[in-house]
Partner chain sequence: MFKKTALTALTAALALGLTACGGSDEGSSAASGGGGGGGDDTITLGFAQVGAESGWRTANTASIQEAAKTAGIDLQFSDAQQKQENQISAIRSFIQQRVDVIAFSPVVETGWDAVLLEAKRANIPVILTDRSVDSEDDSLYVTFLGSDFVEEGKKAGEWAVENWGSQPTFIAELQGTTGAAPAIDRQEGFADAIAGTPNLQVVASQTGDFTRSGGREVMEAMLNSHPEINAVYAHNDDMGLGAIEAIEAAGKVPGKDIQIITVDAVKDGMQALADGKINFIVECNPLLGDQLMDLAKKVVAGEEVPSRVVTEETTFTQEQAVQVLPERKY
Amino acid sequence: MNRLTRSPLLWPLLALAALLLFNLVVNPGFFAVRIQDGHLFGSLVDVLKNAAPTLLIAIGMTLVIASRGIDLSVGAVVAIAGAIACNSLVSAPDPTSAGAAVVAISTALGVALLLGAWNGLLVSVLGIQPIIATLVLMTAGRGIAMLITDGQIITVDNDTYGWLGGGYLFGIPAQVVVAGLILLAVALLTRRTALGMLLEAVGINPEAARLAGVRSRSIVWTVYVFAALAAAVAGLMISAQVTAADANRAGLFIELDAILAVVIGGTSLAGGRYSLTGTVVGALILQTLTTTVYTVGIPPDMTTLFKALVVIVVFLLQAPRLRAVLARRRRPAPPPLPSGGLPEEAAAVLTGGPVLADDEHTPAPTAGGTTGSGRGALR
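Chain structure, single chain, in the form predicted on its own:
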């Protein structure tokens, strides 16, 4: 029980449970899940489906933050990936064919790998601060997406491509399946191999890790490439869901939601230890918050304010000082002293007087073999 109360996931899990219960009170059918045409439907399924793109980006952001970095360009990568894929589809000889969808998806993912390699080059090789290095692509990337789409919203009609946003696999939404498989692969790769330990070592002390023989530059470069790849997959999901590429709004501020999900889950921005489970909980909290706003009827303009208030409360409950204060208040008071007061030995130590031997009730001998004031003690 004590281990549970000290877990950094305690308050995020309680916050998620409180949000779910609140939605259940407002909407008694919130937990209802039904099967229609072999597919799962329900509010909980919608929460998982809509949280999948943010979760994907947050997974990549978790690894980047664990390496003592940050990636502000993932939102721009989302816009670029959707723009490239949709532009490739409308330019294909047969825009509705499965082959055109495969080419469009492959092209978008390939460009994302190059963008991630660019970020990794700036951070790991050139030594530029991560927030500055990724800010370059954050500002320029959305302009690149606007150039690709010529400032227009490109609509597509391709069933294979649309499956990423609205399809199902074994009755489960495709977005949930893809995000779950990527999460499982990352968890196995980082927790069942030495990669996770090396990543934490680089995040805690990059110089010490380098001196210990860890190829810190390669690890940092790799996590930025993976973060861009995860953002591209999320961008394909978002554009496939609406069957269009909107370079101006696609992925707007999604990098902030990803960072919030990572931090809510207990991963420190200082680098080092990280929690993929906490990232999943953080992404679900943010999406459940959005669903709650729509359920209650709060105006969309107030969504960010409502989200900020709840996030601040969760952060305060996670703060070490506040948790220490709460722990001291829950701690039982020490038992009272015996009626006789302090023992003779303890009183002698506090007052500076001689310690009386138990058997003779005389001053105990000092180091020099004498008693009393200790004039014969070693000087």
The other form holds:
Amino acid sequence: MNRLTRSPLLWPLLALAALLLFNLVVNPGFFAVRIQDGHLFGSLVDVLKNAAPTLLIAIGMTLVIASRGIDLSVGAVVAIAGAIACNSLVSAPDPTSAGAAVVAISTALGVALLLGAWNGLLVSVLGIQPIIATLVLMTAGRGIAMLITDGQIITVDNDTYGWLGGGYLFGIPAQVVVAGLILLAVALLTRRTALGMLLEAVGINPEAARLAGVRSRSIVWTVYVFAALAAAVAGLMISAQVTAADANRAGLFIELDAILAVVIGGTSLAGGRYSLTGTVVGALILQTLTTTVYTVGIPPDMTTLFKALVVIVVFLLQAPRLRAVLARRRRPAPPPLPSGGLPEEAAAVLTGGPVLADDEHTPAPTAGGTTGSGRGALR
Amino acid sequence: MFKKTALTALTAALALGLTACGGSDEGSSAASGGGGGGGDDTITLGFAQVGAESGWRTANTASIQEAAKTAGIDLQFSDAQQKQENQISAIRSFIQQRVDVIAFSPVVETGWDAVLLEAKRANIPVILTDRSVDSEDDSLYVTFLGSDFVEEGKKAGEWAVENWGSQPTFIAELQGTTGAAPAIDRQEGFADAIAGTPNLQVVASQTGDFTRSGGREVMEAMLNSHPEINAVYAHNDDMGLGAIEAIEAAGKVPGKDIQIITVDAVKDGMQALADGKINFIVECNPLLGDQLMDLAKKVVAGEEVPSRVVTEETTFTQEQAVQVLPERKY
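The form predicted together with its partner chain is what I need now, so please give it after the form predicted on its own.
Time for the whole complex; same chain goes first.
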């Protein structure tokens, strides 16, 4: 049982280890981390640092996917956040001051809040399919960012703002610190309180969750707002890294990377059960892959093919395990379950006992044990 | 249930796509409409621009608009917002307006034969600027005015040979977007120029996608895997600027410990050159307005023009950058 609960992460972790090992073989200095001008310096530090923006977006995406949704607009939010912050900085009375940076960052986050609320409104109140609802902002958002920057790359010169992308706190890159703190906060908030379980309940069956007294609407709304905020922070990092806003290219296709990280981490796109740890591993795999391409010197025209091959291998490794788990789940309960995840546990907890909240759902006598693997723990 | 929602989703997506196309089509024809041409002595030039995707492109547009005003040419300007269909409909509307000459920077290389044939049948000469088209029939346009990317790479390589050739130099090359003509040609020209100098060695070559963050990330990784790198050749300024950030984070001094050559000469790049962080920039000149107006006049007057005209371009050292920076337009 114990082995089973850990297994979804086994293959992604092995894949990550294999990638790192491959790098070590090709480039023996890969694991070397030294102190350079009072901060950590080395390939591993670069991997962590560059993974931070994707990771942040992937954390938001994990919650959205858990609620049975998807957010395609995060890439556009990245571009908008950078554009607003840099635009606010250059038009500030003193563009180099710390105060201007604070104003710029707060403005960008404030706008992201509105954008997230817009997505949430479309999905949770108006009931539009998430993929369509967020597609609106995905297409329009980059246009908005272009409008803000006039189609130009805006360069800024502000040390406080630049710190977010290239600064250090106790020798650790600021990006890693910020992403780590947000990850920790989300983990505590969703796993140490009932919030995560309520979110999973909504993702498994929104109607059943609502009937059981969960405020699905506000939960769904909240995850879209959070996803947009996380994307905005990532956008600020990406823009601060180069102290410039590139509305055309910043965060292009990053929504796909984020979804990939979530899926590699073992969270099902069908919603419900999710794993934050898995998402972290997924984001690290993707970034290690990119860094591998650069350090090993794979020819640029083969880069995408190489990445695709590695991702396919990871998925294939996961697949038999996935099938085995599915088969085990199916055997005790002949009628098909309405969705994957952990319906029994959620329904049981919600209604105070093994009572079914959903009338399509048939009891699965032994399934409670196999799937009730644990809220509380970070998976 | 699922089928139904999926169908709704699909319909909505289609509707969205259709309205988007409809909207932009109207926009471009409205932009290009108004004021016919060709009736009097004034030359009317229809110009279909790619878009306004970079500082380079904006400078290119400004140069064309200014040059048209100075040359007394009536300019019908249309912005295609990076969409080929917009550009095709703009060219069609130029044909309907019977302009005297059409010029455009093709968004992509292929798919122009039909619309260019329409222009040919209407006896309107076509000039390509900045980017070329891939067509078997080269009678569809009279001339192509633009940069020679191979030559740009060669200029970069020649400077490298001259300034780095005396001692062992380990070069990191930051390529443009894989498969893009400037990336391929700038790589080729540089490689040709340094081929005879054994001291110059390209030890790592990766694509940074013509972006700053791309240049930074690639450079970070290269500095770790190839600590011997002491020179950078970036296919554009933006990647070079990204590389500067990575080099500084690694505790080295850009321009001194690691010397940098870039191509383009946009404002931020020239500033870095003047600040001593970049060592040499090969210009890729967007200010081709005057040359375009000259060509347009010659073509309308029926004079012979060469089928390929290269933009007037130069190179900049750090000292030259300090001098010209105050009067740079872009």
